[in-house]
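Below, in structure tokens: the form predicted on its own, a single chain.
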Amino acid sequence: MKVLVLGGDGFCGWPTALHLSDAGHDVTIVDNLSRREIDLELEVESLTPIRPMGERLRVWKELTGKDIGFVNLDLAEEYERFERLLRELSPDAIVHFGEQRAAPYSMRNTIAKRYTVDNNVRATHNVLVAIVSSGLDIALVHLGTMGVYGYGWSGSAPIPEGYLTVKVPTPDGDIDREILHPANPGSVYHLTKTLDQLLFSFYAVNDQLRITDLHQGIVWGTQTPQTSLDERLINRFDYDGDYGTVLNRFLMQAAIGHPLTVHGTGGQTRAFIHIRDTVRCVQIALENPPKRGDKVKVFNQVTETYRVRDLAELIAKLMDAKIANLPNPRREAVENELNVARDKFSELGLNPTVLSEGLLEEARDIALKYRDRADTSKIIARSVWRAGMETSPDLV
């Protein structure tokens, strides 16, 4: 299968786009390695060492033999050469990773709200219309986000995949009718992946576009055996306060002998994911697309839900480490359940790594071998949700 990862220099992107070609496909990342330019704005650098992009190439071709290109494009502004890509490639799927990541970062300052609805929302339309307008047969497959549905909209009844059966009362008696469930971003970042969801579910019914949406939960952990291979190809570990997830946070944290900060009472629920798993769902909705003139295909790609404070405690008792409670910079409950129905990957043959195995392999092997290159001083998160919030001087 012919391939195009978009985004593929990222956190995601590039175990992905090396999962795939392991697995036989004919990659080709296209990205603009704005990943990078944000590392220069936020002066931090992923806690493991990341190789220029054609290093990584050069790398991967002498340990496989296995060829990746790569094509420097930015999504949002260049949609003449994304078409013209399109036409000269042909290629069967596109892995939509395109869009800034981080719910912290996209509520950072006007700029970067800004920033992330102009290129996530233009990006992803860019992507849509120049498949409809190469007339070519492409599925496309995106990394969504659990964000979507908000955190404890269903109360305890399970989030299902994409979609909710209502009754819509009539003169003659209620009708059931099958909805997107209804949206409830948590941030402009969140946000972008609802509107997402509506160009993708327009795009399905007007174009038969072949469209998946993956409704991932956090990622958790850093190497696939592909990036394992060599040092010149480790994936990133984030740990700052605007892209670290709250898993590597109190990594790296623990490692360097830092409290762990949980955020207000630490009764938020979470879901998550390894980043093995993420390639494997990747792959395994790549081999099962929908038909043309089917709906979007939604999958929840989460394998575990936990509590903040409950991952801190695990963490603590691991690698020894202290906790300490911050005001939440976040506008969201104090307390939430999260109740996720995962079905569809397990029965595609997902078999899934679980936090309780694989904590201590990334405790050991790179929030402690990596601690030296911490910046301490980008350990707290200074983003808020909104003018006003009640900060610690720690946020500020």
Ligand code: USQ
Given for the second form:
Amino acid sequence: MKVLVLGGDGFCGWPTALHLSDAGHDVTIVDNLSRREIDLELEVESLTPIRPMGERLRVWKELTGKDIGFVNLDLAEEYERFERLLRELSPDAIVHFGEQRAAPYSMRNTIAKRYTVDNNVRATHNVLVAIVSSGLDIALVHLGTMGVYGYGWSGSAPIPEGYLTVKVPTPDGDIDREILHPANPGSVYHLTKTLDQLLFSFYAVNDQLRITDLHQGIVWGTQTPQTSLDERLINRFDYDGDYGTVLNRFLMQAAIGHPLTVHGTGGQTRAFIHIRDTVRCVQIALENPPKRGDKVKVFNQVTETYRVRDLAELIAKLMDAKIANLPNPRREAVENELNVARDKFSELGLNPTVLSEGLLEEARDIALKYRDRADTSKIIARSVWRAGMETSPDLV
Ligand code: NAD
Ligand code: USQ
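Starting from the form predicted on its own, produce the coordinates for the form predicted in complex with the named molecule.
Zooming out: every chain and molecule, the one shown earlier first.
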């Protein structure tokens, strides 16, 4: 299959591009390297040393004999170039990771809020319009987020995979309707993913585009079998207050002797998936696309749920670390339950990687190996959701 991986220089996109290439697909990465630019803006770097794109691709070719193409293109700004690229390459499928993905970054200031909406919504819409305009039957797989559902859902009924059946009262009695699950975004970033969902619904109906939206949980870990082949292929490991996600941050903090930065009581329950399963899920989604005229296919791309304080306790025990309960810079439920339906990937053969299966130690070892590269001044999350919210005090 000929596949474009949009955002293929990023944390999820790079290992996915390698995984798909390894599986025999003809892969081209499209990325404007904006994530590397944001590192410069934030004056921080991935804990792991990531190489320039040209070097990454040369090493992959040396080791495997396989070519991966690369086009440096801004999906939000360079519509015509993207449309031409589709006509030239005629891909069978597109995997779309190419968005600004950090909730704290999206809440930093007015500029970051506007950039996140402009970048993400325009990029997604440009991809959809270009597929229609190309006249090609390209299947689209998009990386969405569990955060579109919000965390106000409680009770024993699990969050369904995208759609909800509701009863609508009418004078003639109740009728059943299937609707998109109500959106309840918790940040400007999450808001853009809920807007993406509406764009997908429209183009699936109006133009019969074949679209899969993967509502992914928080990704942890760093390496996949392909990125482990050579240090020059290593994946990103973000640990800073904007881009670092909770489990990887706790592992890195423990590795350098920094107290684990639990926001509030740590009662927030979230969904998780290891990066090895991310790449497998994307492959499964690519191999099982919807048919023309089908509604958008939604998968909850999640393997486990954990409460933040339980994760902190687990890491503290594993790595002999201390825990600090900091004022929460975000506006989010203090405590929540999370029960998520995730049958579709299991039915299609995903054998999930769970925290207890040794990969926690692998991620810990990466954090320990590169701990000297850490800038401790970048650890505390300083982006606040509302003016006047207390920021966390320095710990070190
Ligand atoms: P990332 O920031 O590491 O990678 C995103 C890539 O997209 C970067 O390489 C960036 O340069 C590129 N990009 C952004 N805007 C672009 C544009 N306008 N044109 C071209 N390229 C552009 O993020 P990630 O962690 O790899 O996440 C990838 C996707 O998966 C995101 O859409 C994110 O919302 C989703 N996701 C990530 C996680 C997670 O925990 N990392 C969890 C759920 C969903
Ligand atoms: N948290 C802490 N301490 C920290 C960092 C985070 O307690 O040091 C808490 C946060 O307050 C939040 C939870 O941990 O309650 C998760 O935060 P996170 O930064 O790990 O994840 P989030 O902001 O939700 O975003 C990440 C990715 C995003 C993806 C999302 C999936 O950056 O791209 O969409 O996970 S989900 O959370 O399922 O929506």
